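Below, in structure tokens: the form predicted alone, a single chain.
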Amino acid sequence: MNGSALNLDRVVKSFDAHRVVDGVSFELAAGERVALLGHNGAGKTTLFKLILGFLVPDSGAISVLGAAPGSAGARNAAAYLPEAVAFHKSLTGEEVMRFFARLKGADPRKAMPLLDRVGLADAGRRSVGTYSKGMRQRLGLAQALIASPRLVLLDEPTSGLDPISRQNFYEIVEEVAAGGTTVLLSSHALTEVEARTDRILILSRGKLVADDTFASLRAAARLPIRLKVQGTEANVEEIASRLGGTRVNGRSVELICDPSEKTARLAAITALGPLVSDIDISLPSLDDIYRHFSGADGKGA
């Protein structure tokens, strides 16, 4: 599927003269998995509410699959999973799915397999009041996927999930994206989204300060690379004298270099031959990239 699933053009939203969303523009294509990152108060939740039509922008424009936010066309095409998902405690999982299927004009029978997909088939006839937070979160994901929405907004979707459930969640995200659904997810778990999204958006104080792939953002940030060269207690002094750097744990030498110096540094390490028993290369993580662009390290854009 081709075309724009979501388009924001210079969107502004203020509360009491404070700009919470400040001139934000971006476009998401069909099938993209995009992470929306930002500190608390950066404007992420407000942005979601604008896209869903719960709030109206002061200026700028938003298009959800060619429709206005909150319109029938947008509501039918989009789904939302809030961080604090809540369902009536007396309803069973199956009853929740049937209820939301009817709200969306979908066949309730076709919604039931989603319970199995999120690992709740055995709990479908239990009341939601007996569910753990992680189970309620998985039920929320199942209801969000009813009727195969073309745009899914997920706000801290893995909150409360155990490691296996988190892995299962991202497998589902990959599946729905492969089918052409666009996924925009907000998360503080940066390590999770680093390898599981196609693109990163970073909000800081209401402004969009970064919008690109992780690899491109890392290249643009030009943050230092850490190389740890391991030897033995007998030869670590020689390694340090020939390479420079800082000795670590009596057996290793740590080097910090600019990305442009990496190849030359690795060549110098290789030239040491049998003195070196191992090399560990640590590239900047998404946490590092986020801190850089959001200004959390004091140097952000």
Second form
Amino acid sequence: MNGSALNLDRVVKSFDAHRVVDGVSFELAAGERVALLGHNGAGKTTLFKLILGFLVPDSGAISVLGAAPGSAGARNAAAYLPEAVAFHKSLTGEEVMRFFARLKGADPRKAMPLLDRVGLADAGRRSVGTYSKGMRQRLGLAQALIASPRLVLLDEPTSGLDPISRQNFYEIVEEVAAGGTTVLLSSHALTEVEARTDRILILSRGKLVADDTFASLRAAARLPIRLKVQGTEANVEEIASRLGGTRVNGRSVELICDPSEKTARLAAITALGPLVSDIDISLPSLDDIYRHFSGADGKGA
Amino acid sequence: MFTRILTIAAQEIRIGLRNRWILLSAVILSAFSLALALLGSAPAGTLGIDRMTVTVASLATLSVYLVPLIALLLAFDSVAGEIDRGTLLLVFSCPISRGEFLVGKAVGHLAVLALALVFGYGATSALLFASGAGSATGLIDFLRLIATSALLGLAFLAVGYVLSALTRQATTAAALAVGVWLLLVVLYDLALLGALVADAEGFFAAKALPFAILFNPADAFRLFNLSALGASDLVGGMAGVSENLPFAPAAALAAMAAFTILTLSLAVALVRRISP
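For comparison with the form predicted alone, please write out the form predicted together with the partner chain.
Full complex below, order starting with the chain above.
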């Protein structure tokens, strides 16, 4: 178990004969940033609660930094930010930080710089009731970083944040991971996860259907690449007939090809020479890959 | 362990002191207490009894109504509100046991309640003592009133925690808290009174009634305070009961303590079973 921050081995959890988490196994190493994706009801929050020890798996084993979930050792080393947490309105940001620092057995004074780190230094003395949703979420993140945990679990941390706040948020996650802390976060926003995490786990109807880097998942999914060739109104017919694609508007032709044919197709397009004025290549996005693996397109896993 | 309990307690004191409902009830407590003290001073001289003692007898009745209300107001949100806000998950993911969590809440809420009592009743006793109407015995009566009121409050705090842990929804818990207050503080007495009227000389009045009083902390509180004052003749209402009891008045205090311990244990057991 040494070196592994979190280890799940064939974990099963059912509610009323409905398997919410169904045979999930994965292992997270120190300093990894991992995204847990899945639609509503895929079992993400249940998985978090199992890891925290709030729920006991029906079968299978979980080890949090070598300790049992919910044990003193696991709770000291792991931090959690629940989805849409709302701290008591009449408390100030600094009071919330001091409270959680004391609960975690940390020095409350050392927790204060974390407020600065999430950009709440000026708002620290104001009551949480006056905070915007983004500020509350950042306070939640600051709270999760108290006492330098080795495993941070974030449930939908960026929902409701504006793009700038999201970017700041992932910058902090990056810093934290650089210090050797493992970060597991769940999300709906796939595009932001794409560039900001090392590995992606996809949960679908309680089953783990993918566990790899974004690039490997894209290769494994073998989703078609979309090429959009732009010509002029005069020669679009000619381009379409020579490449065999479909015309999409007055002057463009769209081709759909397998990843393995990509270079051959591009060579054919460049061979057209001056007929082509521009080419647009759309690789499958994480949305497409997610749809593929979660089986939403009807032919996937 | 104590750091964590005190951390929760300090947080609850901070929240309690900023809660306008709690502030309002504390102000009402002080206002009623002063009013009763000033009005109650008229007949005292003629009876030759310590004015402070007379006032304490009236304040005991005030406590029966207001203290459970303040306690339930403080307690109903403790578990359900934290579930609603999502903070219970967060707190329980920290290295703190569920028992420590609830004990911390109780310590904090009791401190807020005690503060309201010391402030409200303290102002009254200081006023009476300063005006030369009181004696050392009167001061002891006041101290006993404040201490037993705090115990009564703790009993109802425990009831509040049980409701909060059972319903898991702050609004439902609030509604139930009002219902429990009405039941234990108002309707229970009416029911006993009704039974007494229906069966004045029979088995109920002799055997069941005294024990029925012990089961309700609000009644046990009133019984203990009035008999400790030796003032049942003064107040009249409880005279028939408190002089023909099959047990010592201290038993009422023990019954309150037992009720509190049992209810608090039930609340801890319920909170342990919550999977947030």
